[in-house]
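Presented as structure tokens, the chain that follows is alone, the form predicted alone.
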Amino acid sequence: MNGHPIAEPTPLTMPFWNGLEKRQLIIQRCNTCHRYQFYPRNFCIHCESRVLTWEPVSSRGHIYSYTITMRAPGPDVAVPYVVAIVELEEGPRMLSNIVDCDPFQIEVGAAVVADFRRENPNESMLLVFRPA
């Protein structure tokens, strides 16, 4: 066990995962109202248009909310670790981990930037955030 779930890309989410492999954060944008959304869907959550494209975004945001996890879900998971909701500069919010910092120094509103990690050579690249 490696301590985290294994990503299982679908045809709908494949552009997101392909972007991570290139160390690029790519999310959906509506061609009608021009707003971004995450997680991937077949329609725009803002205007219900079905005309969506995948576009790279800044990879910058801030911590909207977070929790420090003190109890490991398995024997191979180091604690403490941070699970956060990150609000991207473009608007959408994403659930991810905050890495490369003291978990007890994190604050709501702190600037973060996307980072890309691979836990195992045979697994998908993962999206995490670190302090900016």
The other form holds:
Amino acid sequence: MNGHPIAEPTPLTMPFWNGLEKRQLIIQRCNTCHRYQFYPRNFCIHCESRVLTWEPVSSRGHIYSYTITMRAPGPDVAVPYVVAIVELEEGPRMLSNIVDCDPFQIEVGAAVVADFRRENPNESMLLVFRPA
Amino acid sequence: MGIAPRLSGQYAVVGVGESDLGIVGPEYTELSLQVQASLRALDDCGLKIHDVDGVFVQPGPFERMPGLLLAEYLGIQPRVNDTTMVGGCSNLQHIEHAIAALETGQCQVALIAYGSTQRSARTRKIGGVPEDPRSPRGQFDVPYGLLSPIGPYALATTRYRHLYGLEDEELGEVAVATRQWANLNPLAYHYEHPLTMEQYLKSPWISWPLRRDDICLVTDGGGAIVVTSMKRARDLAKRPVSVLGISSRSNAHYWIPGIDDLLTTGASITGPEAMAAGGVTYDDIDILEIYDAFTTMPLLAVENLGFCRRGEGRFFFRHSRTGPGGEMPMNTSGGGLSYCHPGMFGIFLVIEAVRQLRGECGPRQVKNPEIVLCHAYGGVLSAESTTVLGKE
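Form predicted alone done; form predicted in complex with its partner chain now:
Every chain and every other molecule in the complex is listed next, the one we just looked at coming first.
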């Protein structure tokens, strides 16, 4: 798809990847302290509870920081592209690409919303973000 | 907490050596570079191979059990064999582990060695090393094409620009001053290549806001140091260099979005702890040796170590303050940016610090340094170690 290596979901992370197939962002929330976490783990990183559920989240967030990749890491990769740490409204941060934007016009703090991309029919849907 | 204050000055770095550096060619291996550097470090202090009873070496791309291999090759049966691998600060953490082993009597002479053929063997790729596609990084990092390790440092640099402002020239000051040191070091890869600010500003973006000239070299090379008790050190060939303090930490992230704050690193803990162990204050430090895989790293280090306030690191390097003749000499070998960078630079910080403290540095010798602070990172701001060394 974007030329980068692709992920291989595990039983633990499958609900996240299945959510993307339905164009939904679903992450873990702790049943005890009610906080969200990302990436998926089999315990709560905040309170060590072992009981977590999967919940859809707002899909909205902001750019905590970003970089514009100018040198392609492989022959099939088009540059420039933006890699950002996105902070969700619910708190957790994740790495992603910012798409549908001029890479040289985006800013730290900018509002973004989740989007879902599959460029090759054999591959899983990938979570990306675009300016809100 | 690092080593206890009562151990300050009780242990010494007695021998140092590099292997051949730069582009060594396909006939060299990680092992051959470790051995070459080790023999030079032992010759430097006058100890024999069979005096070594503790081996400290981290795995590279070719050897899973490098400590067993190195011991076999040297023909020794060490009582301590430590292959702690936390990236570029591994060899500094090895010093801390060596002191623990020496203090508890597990060994008497510790050999810390490193070797990499990453340049000749082409094991370094801008996209990073292959990850298990099921691992956290494999699932939640690699699919987005973050270059590694430059990408995480670019993310930190962008955050810094956003919060405090950062002029391109302010990072350029680090690259240019470091190059000036390399121009005084005949062993440096860039010994004969000056770098002006104008040239720096023309160098291409790789992962904005970092350019080619913000990035360390990719070279081959190895290094070794010998650590023993101060009591034993006094009978050896050269004046010992005392370990005044050392402190290390693994930060709670390996996957870069897991960091709490891109600009707060473990140096804010390891720096003050290592200095406190040795009773050393900021004014006592004559030279900084700070791992500079990217120009942003010394910037973050001087703030987190406490040499200036947050947001003021960008002024720290102005007017060649850290270059030759400057008031706070830094990376006097030419650093990872311009001297050599065989993948993990930590050991080279210590080698240079020892030589400066002994007064062996020729044209680049800083006048009468008494105390040098070394700080190294590992992973992507994932682990750190600060070592304070002093004249005995």
